[in-house]
Structures are given as C-alpha cells and as structure tokens.
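Only one chain is given next, in structure tokens, and it is the form predicted alone.
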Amino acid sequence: MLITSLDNDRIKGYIKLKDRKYRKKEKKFIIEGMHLVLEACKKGIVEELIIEKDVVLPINLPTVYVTNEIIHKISEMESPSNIMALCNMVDEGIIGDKILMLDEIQDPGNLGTIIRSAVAFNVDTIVLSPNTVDLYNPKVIRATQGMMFHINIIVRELQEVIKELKGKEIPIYGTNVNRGMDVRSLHEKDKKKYCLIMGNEGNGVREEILNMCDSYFYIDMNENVESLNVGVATSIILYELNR
C-alpha cells in the first residue's frame, strides 16, 4: 500500500502519536530506524512497517509505504530515518526479585541510559513513578536503544508498592552521601533480592519516598565531585549489585 496525501486518516493517525494523551489512548507509539525495528520485531510488538517508497526490508509483515514529505510529518527528528513502525505499547509484568524504583525522573536521555543499564546488570523490573517522563517519549525510545522491549516497566505510585515489597520481605535501598554505607560492602546474600530507588535529577528522591527505605547507599568518589549524573550512578549502583 502506498499513501501519498497527508490528508489520509491512517497519516493522521500517526502523527497524532507525537502526542502524549493520544499515545496512552490507543495504547501505541511510534518507532524510528533498522536498530529499534529489529528489536521490536524480536519483541512482537510491531504492527506495521511504515517504509519511505523505494525501500526494501526483509521483514514479513504488514507495510505501508509513505513520501519522503509523510515520513517527515510523521517524524520528531530533524533528520528522520527512512524505516518506521507502528508498535503496540508492551504488556506490564509481573513484578520480580531485583527491582529499580525511579522517582520523577524528568530527562528523556537520563531515563533511556538508565534503562540500558537495567538490562545490562540485569534487573527485572522497572517501577516509575507516575510523574516520570514518558516511557514512549521518542526521546526516551532512542536512547533505551530498544532494551526497553527486553525489560518488565510498570508504571504505579511508589509508596504502594514497597508496602508491597516489604510484605515479600524484598530490602529497599535508597541513597544518602551521610548515613549511607559504601555501596561495594554490600554482602553477596544482600544482592539475590533487592529494590533500588532513585530520584529526580535534582530534588533526588522525595522525603516520604527515602524514609521507607531500610538502608543507604553512597557512592565513594573524589572530594571535589559532589554530586554525580543520576544515570551515571545508578548505573554505578547497578553494577556493583550485579557484581
């Protein structure tokens, strides 16, 4: 099938995914680019290929093929990739034994890198919080390079789910440079199960948040740094409790 009119209701429908209310209505978003289509592809989530004309992919499943013009309007990058896809937003999961907690996490590249590295070390869930940035913010998307597919992510209020945890007798660990200890003394028998929580970039974790937690960790760095990255460290975190 090949559309040539901006003006065509399926066009419409996919720019309208740009918005945020409309993605969380339909339940879809849209992806851009050969990486992030494979990895979806691996996932089962695409629903259709939306291919510029003239381009030839290997991939069996329903294609609409678009103007270079349409693939701009559909787009959000300044220089859009030739192969798109229509996608169904994933299915939450049931909530595992090594948990990550983030807490109003606001940039899209710092919520991507954080999700990288949660496959990476091997977490098992992703909690947001309700005011986090967008999960499916294109942004967000790229930067996860597709490891998002690969990860249970639910979105719920916090506080509900360590009462939870904690009933699973699951420790939660939170962040403090005063009454934290080194995150690398932390005992083998101590990383089996866990919940790890993180904060906003620059209030960290809310107060209510970080008095339920059972213990502290701090990152033992130089002096002169005082603070790091909030992806940096928690992909710091993550490692040494994969370690």
Contents of the next structure:
There are 2 protein chains.
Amino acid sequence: MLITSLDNDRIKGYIKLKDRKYRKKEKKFIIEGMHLVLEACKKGIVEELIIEKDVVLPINLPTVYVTNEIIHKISEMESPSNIMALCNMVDEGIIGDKILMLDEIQDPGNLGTIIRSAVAFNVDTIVLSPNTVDLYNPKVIRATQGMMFHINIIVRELQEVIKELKGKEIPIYGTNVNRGMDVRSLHEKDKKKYCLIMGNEGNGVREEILNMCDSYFYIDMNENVESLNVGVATSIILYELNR
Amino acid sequence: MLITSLDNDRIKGYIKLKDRKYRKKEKKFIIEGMHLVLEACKKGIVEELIIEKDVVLPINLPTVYVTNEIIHKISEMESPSNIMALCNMVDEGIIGDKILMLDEIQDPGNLGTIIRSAVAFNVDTIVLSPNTVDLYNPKVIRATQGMMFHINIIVRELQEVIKELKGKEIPIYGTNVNRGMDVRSLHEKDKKKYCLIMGNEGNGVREEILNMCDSYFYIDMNENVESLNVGVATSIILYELNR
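Can you return the structure of this protein in the form predicted in complex with another copy of the chain rather than the form predicted alone?
Everything in the complex follows now, all chains and molecules, and the chain you saw is the first one.
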C-alpha cells in the first residue's frame, strides 16, 4: 500500500501517536530506524512497517509505503530514518525476583540507558513509578537500543509492589551514603533475589519509599564527588548484583 | 556594576562565548547555576559573577548585575538560572599515570557523565581526541556537575600521547568482546598505572588506535545485549580499575 496524502486517516493515526495519552489509549507506538525495527520484529510486536517508497526491506510483514514528507511528519527526529514501524505494547508480565524499581526518573536518556543496563545484568522486572518519564517516549526507546523489548516493564505505585515483595522475602535495597554498606561487600546470598530502588536525578528516591528498604548501599568514590549520574550509579550496582 | 543594555560591549562579549571558536580564542567560558558557580569558585577560576539584579549572593568576587532579558540572551537554557559566572579556562597539566582517553565522543551528556565518573574513580588525566565534543559546551559542563574543574583534561592527538606512554611503561587498555579479558579478572598490578581508551557512541575507538592497545577488556553481560551506553561502560571499567 502506498500513501501519499497527509490527510489519510492511517497517517493521521500515526501522527497522533506522538501524544502520550493517545499511545496509552491505543496501546501502540512508533519506532524509528533499522536497528530498533529488527529488535521489535524479533519479539513479534510489529503490526506494520512504515517505509519510504523505493526502500526495499527483506522483512515479510504488512508494509505501508509513504512519502518523505509523511516520514518527516511521523518522526520526532530532525533527520528521520526512512524505516519505521507501528508496534503493539506488550502486556505487563508477572513480577520476578530480580527487580529494579525506578522512582520518578525524568530524563529519557537516563531511563533508556538504565533499561539497557538492566537487560545486560539480568534484571527480570523493571517497575516504574507512575511519574517516571513515559517508556514509549521516542528518546527513551532510542536510548534503550531496543532492549526494552527484552524485559518485563511494569508501571505501578512502588509502595504497593514493595509491600507484596516483603511477603515474598525479596530484600529491598536502596542507596544511602551515610547508613549504607559498600556495594563491593555484597555476598552471594544477597544477589539471588533482590529489589533495587533508584530515584530521580535531582532528589533521589522519595523519603517514604527509601524508608521501606531493608538495606542500603553506597559506591565508594573520591571525596570531591557528591554523586554519579543516576544511569551510571544504577548500572554499577546492577553490575555488582550480577557479579 | 549594573548593565541593562544588550548593546553593552561586555554583554556582547558574554553572548559571543556561545561560539566554540570564540571560547577557544578568549580562553573563557560561561557557567550557569549555583552549584556550578560554587564548584568553580572553589577552584578559583571565576573571573566575575553575572547575576540578575536584586539577587543577593554572599560571594566576594567582582559582580556584574544584569536584567532578566540579558540573562536569557547569555544563557543556552530555556529556563536559565539567574546566577552565572565568567570563568577562565585552566591550562592543561602534565599527563599522570591513571589516564582515560576518549576517542571522538559526540554526545555532550555522555562526555559530562564520563568526566564525573572519572573524578569519582580517581583518574588523574583525561585526554580528548580533537574531534570530541567541546568540553566547554554548556551541556557538557552541566552534565559534569562541576567535576571537570577537579581533573586535568587535555585535548591532543591520541596516537601522539600513546607513543609517549609506551616509553613510560604505562599499559594501554582498550575494549574488545572477542579478544579481551573479563574486566572482573583485573589484578592489583594492572590497576596501578593505566591508560584506558574508550570511543565514539556508534563506532567505538578508531581501528588504528585500538591496534595500539596492550590489552583488551570486556564486560560480562546477557547475550541479548550488544553493548552498554558508552558512559556506563566507561564508568564500570573505571570502577573496576579503582576497585
């Protein structure tokens, strides 16, 4: 199918997906670029490819060919890719026992980077607080490098989930420079099941949630440095939990 | 001193500093926000404070008071801080023996994050290849959280510096998934002196530079993941080198 008009209803539908509310309602989102499209195909979540006419792609899926002008309207990027796809959101899965909770992370690059590291270090479930930046924000998707398709990601009130985990004897870890233990001194038994909570760039984890933790870690570093980037700090702790 | 006119020569000078070439020529740059200004003051590199009139700041330094309109013209941010400073670039220092080399990193957030981690994990010198994003780009400065003032940062051709280091018996480390060793298996002796080379977001370290390395590392991770964000990967290796 070739579509050349911006007035086409299907194209209007793609463009509406730039809006978080509409993505949530439709349970669909758009991805851009060959690498992401391939990762999404692997997971079987691509509903249709959206490709600039004249581009040949050896993927056997329903395909909508469009003009360069339409590509620019659908895309969120200044130099859009001529390969896109309409994807279906995956249903939330069951919470596992290697869990990362993120409390109100705001920067899309940070969220994407953290998801990528979480998959790398074998986290099985990520729980996002409802105020976290939208998972389907195109900048988040790009920063995950497609890794968001390889992990169970849930949006829920953290307090609620923490209470459930306490019943399952999964230890809840937070970070705290003053009352924590050096993350290098983690024992094997501490790494089997865990829920690590990391928080907002400026403010960290909310006090009421931090108070629900069973233990606290810190990362040993030079005294001139108050803190690391939250993506880096999260990745280093996950690296240790997987070490 | 209170300046209210955008035509004022001093204000024009500040605005020109948005341009990399002009920063380089003048050896000056502007920083924004209380936290950065305090870090720069600690290091004695602030030439004058630039503050919105009516703001009171207990810092005893030459101060230029300006209007909100002027603040907006000087700033690179949508919601600028009303506290800024004109700073002098620091001369490049001597190369130490805990060195991080960055080959053509392009994302300002990544460079800033890496500098922050390098200070945290006791690197003494960072060498940037000439094609790396400008250190004095406001987004880089912000992402360093002022940590760039606490470390010796040099811009030079990497090949040149590597040759000098080989004469000083400083081992040169690169990353390579196929012919590397697990970064967890580093020995104490490998950590005393080192030069770690990390590269561009998309392409990694240039081949000709990678070939000059003495050893290669990789970070053990889930097979679904091809790579980590470069800021994360660099931070984890530096964390291990400081472990």
